[in-house]
Amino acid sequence: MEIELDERKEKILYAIIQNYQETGEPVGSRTISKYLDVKLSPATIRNEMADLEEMGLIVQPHTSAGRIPTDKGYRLYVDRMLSQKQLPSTERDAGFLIRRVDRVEELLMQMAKLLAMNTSYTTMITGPHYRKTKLKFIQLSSMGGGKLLAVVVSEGNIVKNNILDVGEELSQEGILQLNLLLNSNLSGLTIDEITLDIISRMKAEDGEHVEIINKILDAVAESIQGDDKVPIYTSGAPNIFKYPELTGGDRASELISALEEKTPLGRIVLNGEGEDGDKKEIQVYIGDEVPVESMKDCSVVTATYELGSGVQGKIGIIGPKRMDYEKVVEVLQSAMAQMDAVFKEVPK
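Where the form is predicted together with the DNA, the structure of this chain alone:
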């Protein structure tokens, strides 16, 4: 179902959308008349608007109000916009700078904060999931008291700790031996490549510490893929208060709750949809398209970031339907580029 608009209707539609974005209030024919470069009387505009309304692109909230764009109207606008600017991006990373950080979490939180501040919307960012990341090495140390510290380092210098409770106290040599065993067998593999085959080979090779090897592998699995407890960080939640259409009544409460309760949006939107295939990097959900009940009045723009070598996660910008899609998309593209850069280290 393709929608075709003559040029004038399109101009009017855009004018309505832009005006509505600025004010957040329904916009009437008189306003448009003054706003357009072409000189048209309010009456003419009204006729055109009636048509646009019939097409389902705009509505009036009540009889004697101006028009506001429908989801469908926005969708059209956004699609045009996206197809127009395609990829003139990636050159504009002068924008803002990220302090060099070593810890991924900090980087993510900084990024979220930055985006929230830059856009005046709310930002949500998921930690990366590592299924495609290669293990670099594992470092075992004894902590005394029958406890073992397993430090798992994977490509991109992602470091995770794990304390595990092995029943017995291991000797220094035993630990060294285990260390060697683990690294020689696992180093360079992704989590998915650690097959039962390899595991049983390792157990055979060692013979003695079968139980412990199991525990260690569990720990590795947990720290590397996080077992779908990928952390999610939010920033700029208070920004929603800038948009009355979101905070009217007790909607504010619901929204803030939905943001604190990160799961739904995080899982469904940010990770969601087919993970496979290289979708287009940037995705826009408008109003009803957002699969979270309490966010039907919002739009969400998501992007996939990559921290080198298949480690990827998602960023989402959450704002009112009248958000500045253009800016958000730009900013997101720039941010993606930067995240890429941070971990693409100068190979000395």
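Given the form predicted together with the DNA, corresponding form predicted alone:
Excluded here are partners and other molecules; the one chain stands alone.
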């Protein structure tokens, strides 16, 4: 059930959130009055704060202290902020520019670093998920010693290099013929569209290299279908130490371990996808909503990037629950716009 707040209560809640974001200290009635655009007495503010506390939106952390937002209070604020947020018209709003690069991995690592610098939080970016990804082309070349280098390029210019031990030396003419055979039959297809009929036709056209074709097809399947181990790039882990609420006890070491181990971060990726892997809008996880035990004192804001039909990945900003949600959402939206612009310029 949605909580209904009158305008005055909403302004006071937002003032508490804004001040606590800036200071990390409980907020009192005198401080709140400085953030309001209407004149209210300290007594009126205290009464409204008591109502907000009864509604579970703020809490008094200890006696004689001001109030801080609860997860419920943040959730109400974030939901209303997201419902009003518009996408920026251009990518320049981010305040930083990503450099054009040839490899997707380089761009993702660069973006993780820039987002961490721009937000002062920790960032994570996953490598692309391969969902119904189409093969662009295959390039075979000899490595000598009966080995071939198979370079498989899929949508979004995702490049995978595979070294195949074929047990024989192939002539340059033979390799050229294999390249032509593979690309003429497989280019533009997803792994599901590479049927037995297509494979049989290819083997019939080049019966001399049936085993080699089998090995190449295995490499193609592995490259464009992917596996469960999605690479995750992180940056800005030391930013955790800027926020005292994340460093008490063993909290900081547990957070750093989660970022280094990477596997727990995969739960955030899976948690943000629908059953069919469809692209989702920006999502915000607050406190207990974060599907990683060591991050229950954090908030995580995620967005999905897309390199091509079926090629998706996740960007996440990890920070304290008092993070500047509005800035993070703006930065993520602008980052997505920039990435889209970069990938549109990549030669197909």
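Positions refer to the first chain, counted from 1. Computed from a predicted model, the values in this text were never measured in an experiment. Heads up, when I say rigid core I mean the largest set of C-alphas that superpose within 1.5 Å between the two forms.
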> For Leu164, is the CA shift between these two forms at least 2 Å following rigid-core superposition?
Replying inline: yes
>> Does Leu181 move appreciably between these two forms, meaning a CA displacement of 2 Å or more on the superposed rigid core?
In response: yes
> If we fit on the core, is the Cα of Met202 displaced 2 Å or more between these two forms?
Replying inline: yes
